[in-house]
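Presented as structure tokens, the chain that follows is alone, the form predicted alone.
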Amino acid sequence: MLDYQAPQDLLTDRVILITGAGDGIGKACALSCAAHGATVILIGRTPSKLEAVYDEIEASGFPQPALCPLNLETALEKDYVDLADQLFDTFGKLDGLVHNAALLGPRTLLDNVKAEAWLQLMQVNVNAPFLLSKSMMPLLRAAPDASVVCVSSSVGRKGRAYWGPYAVSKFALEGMMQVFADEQDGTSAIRFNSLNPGATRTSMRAAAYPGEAPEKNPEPAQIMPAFLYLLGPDSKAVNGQALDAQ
């Protein structure tokens, strides 16, 4: 997908919210779709890093954003709700959902992970985008063609000892991918999809990898091809599918 040739109003009038939008894959999402036309909803727990973002959108005259900071790892539902709730009031629909911000956790044996780490780790990487794909089913309902894209990896595809809750996480979010997937065929035209980065230049990546040079991956900014393909109008018909960015 990485050959994708986005026309630049792809996404025009599209409304777009982003998790984990500070940095990294989901700074790089938001930057490339308000590049194409879309206003971007920056979600994360860090407002100096939004804020960052927030500006470089505006400074390229992009449809203004909106910041919403929110910590995935304590948010409860009623703040999924609120923030719903706020959108409905001030966009009336959501055109495009992308599952970011993940921890990557301990990578050890499994029988070595603390009760406290798993869970931690399950509240943010599969707790929060149930809980917010939940809330925002009303939203995505009143957009023409709505895309949810749930950001995986490859060892939520094929488990690979030490890489622990991580793995198992991801696992659970291509279920959670699959059965929304599946219920909303036929029913609405809210399509679900999860989206493997492949090897990137992220902070997280150099955690997972600490002696692999850097400069041997691609940008987050290479791969958003993928994402503007899975979020436009272009793959109205692809629901349900495990696709790679690379």
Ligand code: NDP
Given for the second form:
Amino acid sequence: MLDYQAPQDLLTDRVILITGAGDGIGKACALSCAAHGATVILIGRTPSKLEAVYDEIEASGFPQPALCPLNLETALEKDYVDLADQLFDTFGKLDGLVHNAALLGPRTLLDNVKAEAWLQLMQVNVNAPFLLSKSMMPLLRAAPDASVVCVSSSVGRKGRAYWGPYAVSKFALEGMMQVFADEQDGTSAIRFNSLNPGATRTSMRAAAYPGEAPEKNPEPAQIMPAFLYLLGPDSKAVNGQALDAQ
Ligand code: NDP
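Form predicted alone already given; the form predicted together with the ligand follows:
Below is the entire complex, every chain and molecule, led by the chain shown above.
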């Protein structure tokens, strides 16, 4: 999908929410969507990082974004419902939702994983995407062709030793995507797909592979064609698919 050529106005008039928008792939996704005309809603846990992305979008003259600090580890269902209410009042619809934020967590034998670390990771990587999707459904239904992108991983499609709760959480995300996709198939214009970014130069990649030369992998900006394809109208007919960005 790296050869997808997005027209400059691909996402004009679209409202797209991205979690983990302050760093790595989520940041690149926010900048790229804004550069293609979208109004982006920046969700993340570190306000200073979100503000930097907000400033970069404004300085570039792209549509004014919305900034919503939210810690997915501690957010309650009411926080997601309140967010949906605010977005409904401001925008009236949501055209795109990117479940990007995630924790890598402990990489060790599964039987060595502490219960607390397991629960923390599942809260961010699985429970938060579910609660966010659920609360945003009325807004997604109000858009002409909404797209939900679940950012997955190769270890969410084939289990691998020592990838711990992270791998299990990505399987759960893939499962959630498939169930939502099947439910919406033929009943709404909302599509749900998963996207495996592949090895990408971010702090999560560096933490997972400390011995690897970072230059070996593409920058987040280089894998954006796949995100743009899934968030724009060219992927209207694509639903329930597990795709690879690279
Ligand atoms: P980074 O660690 O660089 O970025 C993760 C983002 O998630 C950060 O913005 C982080 O916020 C945010 N985040 C983490 N915890 C929370 C929380 N509790 N509440 C709100 N936001 C949170 O990772 P990547 O950019 O590499 O990863 C993005 C996605 O891509 C993930 O889903 C990852 O699993 C997936 N992926 C990445 C690959 C790679 O090679 N990079 C390969 C395969 C999949 P903050 O910056 O404030 O900490």
